[in-house]
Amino acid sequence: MRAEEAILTRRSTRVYSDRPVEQEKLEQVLEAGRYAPSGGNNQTTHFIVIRNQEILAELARLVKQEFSKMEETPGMYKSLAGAIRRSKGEVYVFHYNAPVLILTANRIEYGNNIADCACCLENMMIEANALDLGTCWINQLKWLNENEVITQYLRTIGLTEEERVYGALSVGYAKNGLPDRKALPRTGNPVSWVD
C-alpha cells in the first residue's frame, strides 16, 4: 500500500476480533512510531505495549472507576464528556477490548511531550492500516494523566516518575475483517494559500 493510500483510507476501529496481533506486525507498527519526528530529535517517547488481558481489564476497570467520579461541565470537550457519561453506565471499556494497547508516554517537563507522542501515534496508525490492522487513538489516559490512582497503576507496568501518558493506541484486527477503508470527504481543516 502506498503512503497516500494508507493515509487516506485510515479509519478508527472500535470493534475488534479476538485474533492476536502477530509479533512481527506489532514490531513494524512500533518501529514506525519510533521513527516519528521529535522536537530537537530528542526521541524521548516511551512506548508501553500491553498485551496481557488481565492488565488491560484492570486498567479498564480503574479508568471507568476514575471517570465515574467526574462530572460534566458546560463547554467541556465532547469526547471527555462522553467518556464521563459512558463510565457511569454498566459497561465502559475505554480501549474497545482491543488485544493490544500501546501507551505513548513522555517526560512531564519536556515542552514537546504531546506533539512527539502525537507524531508517533499517527505513524503507527498509518503503518497498522498498511498491515491490515485496525487502530483507534485513545485519549482517556491523557485526560487522567494527573490522576493518582491511574498514575500509580501505570507505574507498576513501566511508567516512570518523570513521565505521563499523552496518548495511546488500540491495535488489533477489526471484528468484521479488514478495517473500514472508505475514505471520507473532508468537511473541515481549511487550507489558505499565500502566494
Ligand SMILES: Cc1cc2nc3c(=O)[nH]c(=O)nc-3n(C[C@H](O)[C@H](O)[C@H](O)COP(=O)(O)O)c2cc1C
Second form
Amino acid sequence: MRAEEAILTRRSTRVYSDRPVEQEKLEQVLEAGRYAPSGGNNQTTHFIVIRNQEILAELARLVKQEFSKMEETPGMYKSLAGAIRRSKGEVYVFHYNAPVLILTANRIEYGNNIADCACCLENMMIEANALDLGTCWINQLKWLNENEVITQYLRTIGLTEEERVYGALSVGYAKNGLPDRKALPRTGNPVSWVD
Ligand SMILES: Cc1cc2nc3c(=O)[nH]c(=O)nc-3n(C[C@H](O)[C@H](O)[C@H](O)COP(=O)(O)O)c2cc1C
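Output block for the form predicted in complex with the named molecule, input the form predicted alone:
So here's everything in the complex, that chain up top.
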C-alpha cells in the first residue's frame, strides 16, 4: 500500500476480534512509531506494549473506577464528559477490548512530550492500516495521567517516575477482519494558500 492510500483510508477501529496480532506485524508497527520525528531529536517516547489480558482488564477496571468518581462540569471537553458518563454505567471498557494496547509515555518536564507522542501514534496508525490492522487513539490514560491510582498501577508495568502517559493506541484485527477503510470527505481542517 502506498503512503497516500494508507493515510487516506485509515479509520478508527472500535470493535475488535480476538485474533492475536502477529509478533512481526506488531514489531513493524512499533518500528514505525519509533521512527517518528521528535523535538530536538530527543527520542524519549517510551512505548509500553500491553498484551496481558489480566493487565488490560485491571486497567479497564481502574479507569472506570476513577472516572466514575468524577463529575461532568459545564463546558467540559465532550469526549471527557462522555467517558465520565459512561463510566457510571455497567460496562465501560476504554480500550474496546483490543488484544493490544500501546501506551506512549514521555518525560513530564519535556516541552514536546505530547507532540512527540502524537507523531509516534500517527506513524503507528498508518503502518497498522497498511498491515490490515485496525487501531484507535485512546486518550483516557492521558486524561488520567495525574491520577494517583492509575499512575501507581502504571508504575508496576514500567512507567517511570519521570514519565506520564500522553496517548495510547488500541491495536488488533477488526471484528470483520479488516479495518473500515471508507475514506470520508474532509469537512474541516481548512487550508489557506498564500502565493
Ligand atoms: C487526540 C485524539 C484523541 C482521541 N481520543 C479518542 C478516544 O479516547 N477514544 C476513541 O474512541 N477515539 C479517540 N480518537 C479518535 C477520533 O474520535 C477519530 O479519529 C475521529 O472521530 C475521526 O475518525 P477516523 O479516525 O475514523 O477518521 C482520538 C483521536 C485523536 C486525534
